[in-house]
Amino acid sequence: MRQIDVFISSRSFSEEDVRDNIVVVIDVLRACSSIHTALHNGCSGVIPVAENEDAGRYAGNLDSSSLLLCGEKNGRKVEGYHLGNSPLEYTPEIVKNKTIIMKTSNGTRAITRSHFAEKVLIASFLNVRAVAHYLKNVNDRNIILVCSGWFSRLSIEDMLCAGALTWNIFDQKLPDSATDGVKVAFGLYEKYKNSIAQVIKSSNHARRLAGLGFEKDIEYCSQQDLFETIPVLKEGMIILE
């Protein structure tokens, strides 16, 4: 019988924890929301990297005319990159038919650390229902929900999204066999499911972003089910399945 577990940050799990399992990486503010928006708006694919050095190495082997270097450090666009980590930057006019190399503080690190998984899905509130529907039909693999968090710290918006997934997977009834991580995520969503946007806006990470002038990003990333698609990692590149 499959098992479901939740990890609280990009640094809280080992490669062995995810090996041969189905992994869902969650980064509501903002990497997963930006990746999905870029794909929806026509980019060819997103290559996630953990370090700036990795981004430079990939860039040196790709056609620069069809390439965008994107990402952030401490919330701000990396100097010399084309785009930062605001989903509102990833418009069709800018990203269509482009390959994006993305480095963020937490989200892309969580994705790259999950490379031993059987499959890696990208989730946020923008596609939470579609991901939950997919996971309900997974019976032959364990499911690991990885909340990217903020470095080693828990981010409430990611745990809420994990809770929304478990709430739907279990048809709103927490099983007795649930892991501690699932219990926390499920309970958090059960309490705040009717005030998602308000809770996200008051989160530590949202306050950090608001202080940098990204209030509109917070509003955008708080939307639920804007997309019906699921980004997946295949051979090092994230595409829409």
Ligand code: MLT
Second form
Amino acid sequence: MRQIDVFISSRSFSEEDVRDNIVVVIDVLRACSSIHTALHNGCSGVIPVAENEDAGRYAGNLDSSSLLLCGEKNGRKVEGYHLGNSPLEYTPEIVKNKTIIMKTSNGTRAITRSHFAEKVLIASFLNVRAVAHYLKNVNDRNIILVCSGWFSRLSIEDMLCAGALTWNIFDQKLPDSATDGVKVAFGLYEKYKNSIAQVIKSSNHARRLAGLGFEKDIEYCSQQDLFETIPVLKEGMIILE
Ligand code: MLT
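Please show me the structure of the same protein in the form predicted in complex with the ligand, now that we have looked at it in the form predicted alone.
Below is the entire complex, every chain and molecule, led by the chain shown above.
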């Protein structure tokens, strides 16, 4: 029978932990929300990278007229990049038909570390229902929910999103066989499911972002089911399936 487990940060799992499994990378604030927004607004694909040097290397091999270098360091746009990591920057006027190379502190690292997985899905509250629906029909593979977190630390908004997925997959009833990670995520969501936006707003990373003037991003990323699509990683590029 398939197992479901939860990892708490992009640093908390090895590439072997996810090999041949279905991996869902969650970064509510903000990488997965930004990636999905960019794709929804017509960008051709997002190439996630773990390091700035990788971004430069990819950029050197692609047509610069249709390329956007995007990402953040400590929440702020990387100097010299076209865009930072605010989903509100990724408008159709700016991203349509562009290929994005993206480097963020934790989200894109979690995605690139998942490359041995059978399949990598990108999740946030913006598409939580669609991802849960997809996962409900996965029976032949283990499912790993990777919360991107903040370096080695847990981020409550990512764990809450993992909880929403488990809540839906298990039809609101925690099975006896649930792993510890699922029990924590499920229990967190059960407790806070009616106050998601408030929990996100008072999270460590939301406070950090608010300090940088990104209050609107927090509101935007707290929306549920804005999109019915699922971004997936295909040969190094994230596209809408
Ligand atoms: C990350 O990858 O850690 C986040 O997306 C950071 C951010 O909010 O810019």
